[in-house]
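Next up: a single chain in structure tokens, the form predicted on its own.
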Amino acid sequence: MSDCLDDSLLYLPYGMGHICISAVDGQVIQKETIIPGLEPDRIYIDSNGSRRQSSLLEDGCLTIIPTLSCNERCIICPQCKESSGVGALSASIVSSIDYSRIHQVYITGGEPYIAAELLSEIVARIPNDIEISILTNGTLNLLESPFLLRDRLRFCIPLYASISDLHNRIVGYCGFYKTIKNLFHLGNNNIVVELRNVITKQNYTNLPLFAHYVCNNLPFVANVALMGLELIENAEKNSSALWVDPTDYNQYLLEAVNMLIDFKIPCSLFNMPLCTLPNELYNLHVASISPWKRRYLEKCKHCNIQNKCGGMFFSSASAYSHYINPH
């Protein structure tokens, strides 16, 4: 099929099958076409006979990476940078899937404002009923988008640090008030907000300071999610100067969190190992890390918990595996 074609080819689920696509025009090249090798919750690009996944639809929820370039240059950014043609397969992605089989659609990147118009594009094609999280930066100018009033949008944005100079050298990038300051536009107008902070050797002392920081004077967020670290890309090329054991960060990540739930401020822990936390703190473990990133350890096997645990990445398992202990 795809020797007949220069465009790529666009496959997506459809029943236990895939569609296949132009992703050019995205004319229906075949229906319920059974391709041999893709798994029939992914969606892939076969583009010069090479087969690519592109987006990931898991448990209801759709994944679409409009842009792959960002502003920032984070030091533990797991994502490849490598040039995909993702942004201009993402509207055919959302313009031809079956939204009955989803819930909701999270679109990340790179940095997504990058490409506003796709942006606002992608967006505006899928429908009001599903809800959308926007993994973004904050430093661009998010006011500008026609979608702001759209009903169930959520932005989930990084703030690594209560210092300026903290979260600026994790991102590599003088961001930090851009960030402010889009929080609280966000804030004004009543979005909903979580805030997203990677646990590191640079700013795990920081926690409590940035839990303050975070009651004190951005009390409006609907939620915190405070997150395991993915050791792979620019996160993996810096490990030894990111890398932290649980050991030495539960304390503040216990005195931070506590803070959080005196202001009420929802909190959430992303990414982490459910042994490696403080017993009073389980109950908000999310089983977060994607089933194909995911692994447990040999001797998780026999843990009676598992069934709880999010596990860990696949990335990471060497680093947690001193401090992985089986219930």
Contents of the next structure:
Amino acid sequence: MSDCLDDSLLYLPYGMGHICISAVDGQVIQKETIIPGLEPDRIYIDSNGSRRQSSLLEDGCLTIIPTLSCNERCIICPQCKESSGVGALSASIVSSIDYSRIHQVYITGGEPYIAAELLSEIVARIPNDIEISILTNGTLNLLESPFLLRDRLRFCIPLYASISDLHNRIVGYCGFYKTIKNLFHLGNNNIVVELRNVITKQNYTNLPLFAHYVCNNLPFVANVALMGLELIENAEKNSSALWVDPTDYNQYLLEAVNMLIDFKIPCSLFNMPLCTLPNELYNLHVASISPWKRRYLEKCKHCNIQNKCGGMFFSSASAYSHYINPH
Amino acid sequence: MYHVFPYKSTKLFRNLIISSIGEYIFCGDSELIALRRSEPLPGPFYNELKTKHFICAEGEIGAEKMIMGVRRQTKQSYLESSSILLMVVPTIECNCDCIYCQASSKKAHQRSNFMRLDTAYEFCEFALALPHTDIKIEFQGGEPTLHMPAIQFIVKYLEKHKHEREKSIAYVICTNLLEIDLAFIRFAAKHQIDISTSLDGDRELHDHNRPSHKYLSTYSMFQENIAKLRSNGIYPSALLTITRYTMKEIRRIIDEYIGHGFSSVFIRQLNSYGYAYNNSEIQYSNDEFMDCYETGLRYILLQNLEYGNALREELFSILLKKIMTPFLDGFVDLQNPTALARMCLLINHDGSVYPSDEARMMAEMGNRNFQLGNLSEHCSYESMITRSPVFSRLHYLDEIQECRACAYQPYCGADPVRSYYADEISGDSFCGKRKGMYNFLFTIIEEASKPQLRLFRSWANE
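Okay, that's the form predicted on its own, but what's the structure of the form predicted together with its partner chain?
So here's everything in the complex, that chain up top.
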């Protein structure tokens, strides 16, 4: 999800082969063609002559990044640094895509609402039968455009704490109440919302209060995703302030999850090695780390439940849990 | 420093502070003193206060007020007239002679004890003309099954016309199950009518509390007929009325509920209306009831957590929903401003309309102060509910002296009928068992083990 789009050429799956377009303005450079070495269902980025596979298309899910600009400065941001700015992606690229292989589109950033007009245009060009998830920090005006009220949209919004002080410190911006206000708007309009929280040394003791806050103020959310940390980019720079061994936050996590379950709010756990979780949470674990980012330790080889385990980020492996314990 | 929103405190084992939107925190003396003096607070206490909207930074007051406004609106959504409970009395006659009957039901057979079908028709038109969209109709009595023609007329008429009038309607029949036959069961199943019944204990206790001039053992009939209903896919809920005779046997009664496979029980305190008024053989004090209730509830917890018997107490669940969740609990008796007439009405067999069951009971005892009108006058809901001068008083707890300083006010309810009855007739305090009930509730929450707390939260979200 972190590819920078100021690269020059994109190879998008099209028909039996690919179409080559400019990443900057979406102009078609080469019409449908079969290029040796390119797998048909993958997107490739050609930057300064070196061609690599992009994570933008995986298992029928396409990721679109309208802009890499962001109004928040999260200490846990896994994104590469900002690109040239608004409008880095042209909406016409979105029209060039062959959607027959795609069932789900993720729109992320940066903060996609910084490029609100472009975002509208992109959403309008995606065929109606495809579900769209928008990953936004929820601080900008989400409901300005009426198109956003359409049924197929799902909003994924991060909330890192139950109190403004802590959330704002993590996102490097006074965003807490703006996000809450927008969550209320989405709830009022019956729009599907997934809350996302990333567990770090900063906020793990806040998890039970976070659950209380969600159950009492945001009970309409469709799902709460609690996520382990990926230590790259900003997060890597701040790793000493962020990294906490999953075994150390287990009890807080369990308390939070139990409360959400008691309130009938669905909840899922991402990016956590299975064996670091309390047994009763195994069924909420999602093997979420993309195969190309995933690794296991040497001792995991003989684990009986490795096929169910999402593993660890290779980028974070320098700081994996001390309690990895193969079953 | 930080801004503090209004809250009230009370003392159980520790201090309990409760905010105006009903969030609560247990805390120690030094923490409470620091909060009162706006001094720096220990980190965990600060975090909890802020999470639960007790405090915020000066610049955040507006945003917090918006959030608390939404919370308050959710709790008071009954003011938007979306759902209403209509209690309907098809007949005041009964085939049972419960020793605690509160409804002054009649044994002598008389035509005037039954709702006429033209009244039933007027009722249907009245219901369809209400501003509410979700209507629940509860047939009670007397024994409503003694007048099936009225029930059948009402259900069939409303089912036919509800779509064009854009109403969603659900039905409950409150019955002692003495005279349930196959035709009744088919009718109930066809229209998805819920059945609510009474079970006061095992054979000895139930037959003592609920004798009948027509049946040797009402317990035998209960056993026989509940089996018939269940084998037809109808699972009644049950109400347990405690009398002086049965209160010492609460554990035995709960065993009976578990034995019958009920998933819930409503432990009901006698009120002092109808035949129960001043009957010292069955009556008891609020404290005595609370002792019984507490024993019963602790026994239910034990059964759930130690023996795996999933039995839920209904009143406790309602109160838990009130204090532990942001949702409207729907309990008519405990809303502020009062939910009477907004969330419920009682329509008697003669077409007279009351804001609550208690108002009807008072009328049966001779005091018609709270009668809002009669269906035969064909006046609108809006004009009816503003008609009784005594009913227009005491809609807010703040109007009641003893409630003003009470920490439990955010969870409690105003009730003009009960406050009138307490002031003018019985001489009891309006509060009654309420404060004792909240004290018990918070004590048991404060002491709760993690499994107990989880059970409470699941009951609250039932």
